[in-house]
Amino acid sequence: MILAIASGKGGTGKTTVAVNLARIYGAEIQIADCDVEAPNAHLFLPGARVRTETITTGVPQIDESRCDGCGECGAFCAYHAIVSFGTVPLVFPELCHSCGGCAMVCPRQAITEVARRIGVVETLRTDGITLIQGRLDIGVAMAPPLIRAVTARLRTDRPAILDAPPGTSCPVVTTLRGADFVVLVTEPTPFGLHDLELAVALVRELGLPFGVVINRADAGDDRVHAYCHAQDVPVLLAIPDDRRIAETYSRGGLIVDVLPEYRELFRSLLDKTLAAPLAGRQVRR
């Protein structure tokens, strides 16, 4: 089973849910921190680093002795990562999606790909949990290639939890495409409801089964509950606004360890996701 924890906005408690579910699982499990621009699962699951891998993507390099400035490469590139004005093309590595198309259409075979570092993937082990996280290098614009490198290192014979980036943009879509079930974490505020609506539209567009967790459930109003009821969206869990949870989080602790009375709440959430339609598939989309 591959379970994704996502949210329409940041700060809703997505990582809190992900790491506590991993701890309560009670068997070997993997967690992939796909928020590669700001990974933080390791703060709650400190462990021994098993390995660190440098991740690169291919970007075009021009052989000026072969290029005649025909412009075929620039005409092909949908992302304007390579442009020519009748001269040797200019390459913008930050825009390149590494499709290799410019090299394929070059009539003079003047383009080859060279490796460009985008970040690292780190693997850590702690108490039966394997944590795989990506760290995007400063200045790198696109996170999806590094996210794909993170999820590619998951073992298919073990369950996994994907801690997705916040929002509903390309990095989130890249993460969710590998999931069997999605838990959307929100909060009972106007901002929480607005971004939950965006997240619900996204997972429905992707055709993924999902449910909602409401964090700090008694701190706001009931509009999120009303929305979920109207949209026939299952509310899987409501986490109360407990100061002790915030204190535990601020110290890098796990709720299910420090506040054992919450173990059953997270166990019920895990049971509901395991019983959800299509859960348990070993599918890579």
The other form holds:
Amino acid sequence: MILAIASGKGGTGKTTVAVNLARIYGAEIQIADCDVEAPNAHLFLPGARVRTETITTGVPQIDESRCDGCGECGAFCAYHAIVSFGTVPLVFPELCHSCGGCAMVCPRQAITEVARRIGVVETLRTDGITLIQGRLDIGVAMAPPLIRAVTARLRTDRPAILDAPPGTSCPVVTTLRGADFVVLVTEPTPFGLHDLELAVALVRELGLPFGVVINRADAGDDRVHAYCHAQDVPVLLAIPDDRRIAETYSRGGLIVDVLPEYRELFRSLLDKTLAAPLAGRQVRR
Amino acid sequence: MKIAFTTTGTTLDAPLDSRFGRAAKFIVYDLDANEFTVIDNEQNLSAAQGAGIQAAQTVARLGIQALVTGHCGPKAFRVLKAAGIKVYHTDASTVAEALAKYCAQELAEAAAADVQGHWA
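Return one more block: the form predicted together with the partner chain, after the form predicted on its own shown previously.
First the chain shown before, then all remaining chains and molecules of the complex.
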């Protein structure tokens, strides 16, 4: 079972939900921090680092002695990562999506793929929780290959919680592909609802079963509730707007450890997601 | 000798577009024949990435020797340089004004890109 925690809007509480669910689970579980531009789950689950792996993607390298400047490579590349106009091609590795097409269309076998480092995947262990997190190198713009490297390291014989990046673009889509169920975390504000609507449209497009968690539930109004009711979207949990939760978070603490009265709340979410056959269909990677 | 100007219009009176990669059009002026042609760059306006690179390829294929525009980023500049095209930056308001400045040798050839890239 792979449970993804996502949201349209940033800062709604994805990581809070992910790490507290993992802690209350009570058996071996994995968390994948797929927010590779700003991974933060480790702040709440400080564990021993057991592994650091360097992740690379393939980018073209030109053998100038073979190239006759025909330009087939540049004509093929949809991302303008390789350019040729009767000269030896120019390569822009930061734009390359590593499809390998330029090397395939080159009639003179002048192009080979070389590795370009994009970041690292770190594995940490703490109290039955394995945290696998990606860290994109500074200056690298291409998150999806690193996210795939993170999720590829998940064991299939244990449940996993994916802490998704915010938004609805490629990094989120990459994270959600392969999830069995998606929890969308939102807040009861105009911004929260606006971005929730985008996120709902995304998970429906992906055909994934999903439900909503409303964080800081009594801080705003009932617009998110009304929307979910009208759209027939299940509200799985409402987390109260409790200052003690914010204080616990700000210290890097886990709510289920520091505020035991909230354990039942998170356990109920567990029962509705990871522990229950809520997932309408099983999507295997 | 042919020079390309970035523009939003189709005549010499049209505004000079300060952008290169996402300029709406290029006016290619032939200094020998004193005539010009208009090249469409619309396909690049909505490009997700690499608009400057594509625009540089487009003007390189037109056989120009110089480009006069408002600003030019690092990737486009690299392609233009590889193609042997000289780049001139100007704040002229119209293509005609930029052309006059070029002909009067009031424009200095750019040695590098004058704005940052949008990626990495």
